[in-house]
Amino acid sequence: MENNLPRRREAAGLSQGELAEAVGVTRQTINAIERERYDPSLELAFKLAAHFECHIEDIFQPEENND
């Protein structure tokens, strides 16, 4: 799933570790999400959106399948 989490995190002046602590996950989880190697749970997506005071869709965009 595509996302703009790194841009939002950096704009807020947060390290991966600081964001991870704020939403209750590990830094490695934030890193994996940012590198699009891991799709967050719905609960985590809501926590991230709440942290940045935006909608989930403002952070995450599903990949379009043109099959």
The other form holds:
2 protein chains.
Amino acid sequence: MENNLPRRREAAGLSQGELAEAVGVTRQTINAIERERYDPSLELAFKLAAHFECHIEDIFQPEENND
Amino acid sequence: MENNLPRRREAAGLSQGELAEAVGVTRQTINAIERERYDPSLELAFKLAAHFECHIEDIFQPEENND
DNA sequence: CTATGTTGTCAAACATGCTTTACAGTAAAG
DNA sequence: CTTTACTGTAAAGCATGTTTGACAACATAG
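Switch over from the form predicted on its own to the form predicted in complex with the DNA, please.
Everything in the complex follows now, all chains and molecules, and the chain you saw is the first one.
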């Protein structure tokens, strides 16, 4: 899963820790998602989209690879 | 997480098993999501949205409860 | 130089998502 | 009544998501 979370977060002037606190997870979780070590849960994806006032699809894009 | 998957699935004339096969999971997984026993992964949510040609938010809505 | 803030990473533990196998209940078709 | 299709559920096990605590590297401010 690709994502442009770093771009959006930096555009909003937030550190990983600040964004983490805003959406109720730890700094490590935001870091892992930004570095694409794993995908967020659907619930966390919704919280991130809500925080940036956009659609989930505006932050996360499934890989080209269609299983 | 609320969802209108049963509505959409039935509107498309699909059984749980058929939808499951279409998005690459088991019948039990679709059943569990429809019955709200757990939320789908973000990846599965994307596949369901793609299958119904809509946004994730058109199928799944986070609970009113804002943690 | 020291302190502070930010990011990257790791291991252990725990929570959630998904599969497999299996069984039960209902409804419709023969 | 028997068969078939569909749905609901359960337990075990594996895979993934998240937390906690910790440590390292870097940049910048004092």
